[in-house]
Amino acid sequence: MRTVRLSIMGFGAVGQGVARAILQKKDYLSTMDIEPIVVGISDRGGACVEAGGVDLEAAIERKQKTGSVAASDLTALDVIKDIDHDIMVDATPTNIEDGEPGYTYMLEAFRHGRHVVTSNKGPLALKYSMLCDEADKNGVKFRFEATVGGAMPILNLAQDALAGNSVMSIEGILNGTCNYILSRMTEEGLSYKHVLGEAQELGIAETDPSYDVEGIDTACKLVILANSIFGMDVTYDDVDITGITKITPESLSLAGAEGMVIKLIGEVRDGNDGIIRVAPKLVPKNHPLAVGGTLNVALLRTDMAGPICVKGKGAGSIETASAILSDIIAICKNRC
């Protein structure tokens, strides 16, 4: 059995989801000769460290009772630098201003010979090339499936399952909050403000929903797709962004009368007419992109396989953790 030592930076919904996924899949992972041991967990309140493996159930319970996983005076950087482990999982929140603290955590992990798996979009949307260069320089792996589609495997699909194909374009719905709001407005003829309040009450939208409804979250995901799949060298500032805040029930009704729905579509296209943009777009009701609720969907157009469509849950604790776990397994299979 190959022991893989992990740290988890950030122990909110996603970080706890990773811990639960490791507990839930212990027997499955053992059939793959993988024994994951979490030796350190950090959140804003501090850290807990155990060389023989943190008690994950106790850590989750402590987080829920006290608001922090802290059981020592160590900081996140102490864990990354000084605690021996193979893979650092960064589940800290996205910060599009400067990518911190995830950006610093990733750099330190690379420089100390740790592989990195992340769900944090901010550092990749701002400094993708620098992070990849640093990982390469230190001979470690950098995987980030969870940054784009949550449980929906866009990166692995394009890079592994469709290896040998040239992906010419990707377009899709990459934000479940926006899709929920537009779906409810369409179905019920409700105002944006009303449905946003409903989404916030249900926990689908954040108290400050700007990252979602202004298209920022989708734009970050497009940057990651553009750089990792198309080999572009772009950042968040290169994306043309229009959100959903000005869409009215009347415009949705007019679209419906023409057999169309309005969706917030992110699009990346390679070539001389290269495009990277987020905007509301008319979509035929019977089109593969016309999914409802909180679902995400992506349509990849390839030269040999033709159009390939994938849809699924783009957010959620255990759903996002499933993508992180798949990246951890991929690193282990390559003998981390």
Given for the second form:
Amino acid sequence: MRTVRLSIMGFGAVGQGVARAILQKKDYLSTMDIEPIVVGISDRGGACVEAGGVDLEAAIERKQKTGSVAASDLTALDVIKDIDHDIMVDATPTNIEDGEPGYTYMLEAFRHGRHVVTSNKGPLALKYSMLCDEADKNGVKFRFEATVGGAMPILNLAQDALAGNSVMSIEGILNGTCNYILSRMTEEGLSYKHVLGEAQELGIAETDPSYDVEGIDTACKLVILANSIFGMDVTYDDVDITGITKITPESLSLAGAEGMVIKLIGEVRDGNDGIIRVAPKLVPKNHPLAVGGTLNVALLRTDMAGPICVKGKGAGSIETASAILSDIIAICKNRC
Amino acid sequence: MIVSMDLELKDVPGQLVRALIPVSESGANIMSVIHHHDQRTPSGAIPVQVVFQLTSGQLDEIIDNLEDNEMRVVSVDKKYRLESVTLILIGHIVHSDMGDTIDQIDSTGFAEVVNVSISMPGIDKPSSASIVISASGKSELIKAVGILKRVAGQKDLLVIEPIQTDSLR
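Form predicted together with the partner chain, following the form predicted alone:
Now the full complex is given, and it begins with the chain already shown.
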């Protein structure tokens, strides 16, 4: 049995999902000779540390009762630098201004010889190549399947399962909130504002929805796809972005009369006619990209395998944790 | 551009070939010829309908050539129907001079707006329209959509294009 020591930075929905996944999958992981031990967890309020393994159920309970997991004076950076562990899981929220605090956590983790698994798009959308260089320099792995499409495998699909293929383009719906809003507007003929309010009430949209509805979240995911799958060197500023705030119910009904729906589509294409763009697009109703609800979907065009389409849940606590766990297992198997 | 031309030919041998030569020599691709022997005009001429695809040649030159050879060109119908695309426009479509928006496509000579459906929910509210553009070929259609996007950008209109579906067929 190989013991794998982990830290979890950020203990919101995603961080707690990771803790739950580790609890739930203990027996499954032991069949793979992996014994995960979480030696430190931190959130905005502080950190808790236990070299023999933090009691994850107690940590979740403490977070829910007190609002913080903190049980010591240590900070996240103290845990990353001073507590010996193998993999740092960064589940801090995305910040598209400067990528912090995730960016510094990742750099420090690399410098202290820790592999990094993250669900945080900000640092990758802003400073992808610097992070990869730092990981390489320190001989550690850097995996981020959870940053794009939540539970839906896309990075590992392109890089592992489709290895040997050249991916020519990827297009898809990479933001469940926008998909929910447009799907509801289409089905009910309701206005954008009305459906946004409904989505906020259901917890599908944030109080400040701009990150989702203006296409910023989709753009960050495209940057990660462009850099990691297409080997581009682009940042968030290179993406041509149009959101969904101007979409009217009448436009959806006119599209419907032509047998089409409107979806917020992210698109990356390599080569001379290369593009990296987020925009509302007309999608034929019977096309694989025409999925409803909060689903995410991606269509990869490859040279040998042809078109490959994946769809799945793009967000959610345990769904995102599923992608993080797959990265942790990949590092443990040392096959990345 | 697809051209449908109605001619009236004299009932003497060799007239049909003489009528088709100017069309063929202009580089046009003749798609269909219908010789209406049974529908003679009161003057005894035979109506002929020729449909051809014109990519580079000048239609005026073809008509002049035919008329110089004493053939009567009764009617000419031009259609840009080789490639078409449906797009959605959102914004103050009418008040930003919709006629001008359409003219900018129609005046290209290789594309035209063939259908517009518009929905105006209320004064001061943005309108929505579905617009169909036809063009004489794929590259012309791409150019026409580029023109529409440029004009729409100047008028603060949002253009929603279809995804590319070719490679899934």
